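Starting off, we have a lone chain in the form predicted on its own, written out as C-alpha cells.
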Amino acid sequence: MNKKTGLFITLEGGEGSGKTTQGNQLVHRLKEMGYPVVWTKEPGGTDIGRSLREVVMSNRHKDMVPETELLIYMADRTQHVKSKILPALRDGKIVISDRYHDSSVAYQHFARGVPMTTLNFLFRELAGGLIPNITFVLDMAPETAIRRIKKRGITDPASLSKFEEEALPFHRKVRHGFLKIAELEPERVKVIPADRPREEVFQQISRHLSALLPSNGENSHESF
C-alpha cells in the first residue's frame, strides 16, 4: 500500500456467513493501528447503488431474470469502483467491501448460469476490471447458515431478502462458486471456515493479512 494504490480488501460467502460482523471487527482494528480505512459494500456502496439494492434484492422481484439482476449489479458495481474505491485507492486507503465481483460470480454464474464470457466481459469493460489485493471467502455449509438467519428473529418473509429466501440447492450452488473461485486463484483467494467461534475467524483473517499491511509510522510495531 502507497499513497497511489492503496490495498483492496473484499470479503465474500454465502448468506448469513458472517462478513458484515467480521468486516466491522477489522476496519475497528485497523483504524486502531492508525490506518485510513474506507468500510463499503455491494450492492449499495454509494447513494446510486442504495436506490439499485433497493431494486434487486427486494423479493418483490421474483420474476426478475438472471441477466437483469446481473446487469443491475454490474450498474451498482461500475458506479462503485469509479466513484468510490478508485479514488479512496488513490488517497492510499485501505478499502474493505462486504461483496464485490466474486459474489457475481458464484450467484450469477454458479447458481443462476449466466456465462462467464458475459461476467468476465462486462466487469472488464464496464468496472475496470478492478482484482482486489485479497479476498477472504467466510464458508459455512448452507445448512447451518439457514439456521444462523432464523435465530436473528426474523418473523416478517417480506424483510427478508430474496436470496435469503432462495431454497438450500440454490445455496449450494452458491457455496461451490465460492469454494471453485478460491481454487482457481489460491494466492488471492484465502478461505475462512465461518463456523467457528467470531475472534477465532478474525485471527485467520489477521495472520493472513498482516503480511500485506505497509509499516505505518509510530504504529507500525503494532500488530493484529
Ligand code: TMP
Second form
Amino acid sequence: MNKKTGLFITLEGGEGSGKTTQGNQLVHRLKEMGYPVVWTKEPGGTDIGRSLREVVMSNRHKDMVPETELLIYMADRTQHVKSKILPALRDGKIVISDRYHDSSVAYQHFARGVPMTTLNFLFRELAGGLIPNITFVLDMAPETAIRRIKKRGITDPASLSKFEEEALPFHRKVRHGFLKIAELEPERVKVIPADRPREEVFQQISRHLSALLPSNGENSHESF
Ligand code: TMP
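Can you switch from the form predicted on its own and show the form predicted in complex with the ligand instead?
Starting with the chain above, the whole complex follows.
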C-alpha cells in the first residue's frame, strides 16, 4: 500500500462463517493503529447497492434464474467499485469488503453453473476487473455454519435470505468453489479455518496481513 494505490482486502466464505465479525475486529484494530479504513460489503455497499441487495436476496424471488442473479450482483459491484472502492484506494485508504467477486465465482459459477467466460467478461468489461491485494476465505463445513446460523436465534423462516434456505449440497458446492479459487491463486487467496475460536482466526488473518501493511499508520509501530 502507498498513498496512491491504497490496499484492497476482501473477506469471503459461506454464510455463517464469521466474516462480518472478523471484518469488524480488523477494521477496529487497523483504525487503532492509525490507518484510514473503509469498511464495506457486497451486495449493498452503496445506496443503489442496498436496493439491489433487497431484490437479489429476498426469499420472495426464489424463482430468479442464475443469470439474472449474476447481473444484479455485477450491477452492485460495478456501482461499488466505481463510486466507492476506487476513489478510496486512490486516496490511499485501506478498503475492506465483506464479499466481492470471488463470491460470484463460488455462488454463480460453482454452485449455480453460470460459465466462467460470462463472469470474466462482465467483471472485466463492466466492473473494472479490480483484483484485491489479499483475500481471506473463512472456511467452515456447511453443517457447522448452518448450526451457527440457527443459533443466532432466527426462527421465522421469512427472515432468512433465499441463500440461507438453500440445501446442504448447494453450500457444499460454494465451499468447494472458494477452495478451488484459493488453489488456483495461492498468492492472493488465503484459506483460514473458521471453526476455531474467534481470536485464533483473527491472529491468522493478522499474520498474513502484517506483511502487506506499510509503516505509514500513525501508530504503525504497533503490531496486531
Ligand atoms: P451476506 O451479505 O449476508 O453474506 O449475504 C450475501 C449473499 O449473497 C450470500 O448468500 C452470498 C450471495 N452472493 C452471491 O451469490 N454472489 C455474489 O457475487 C455476492 C457478492 C454475494
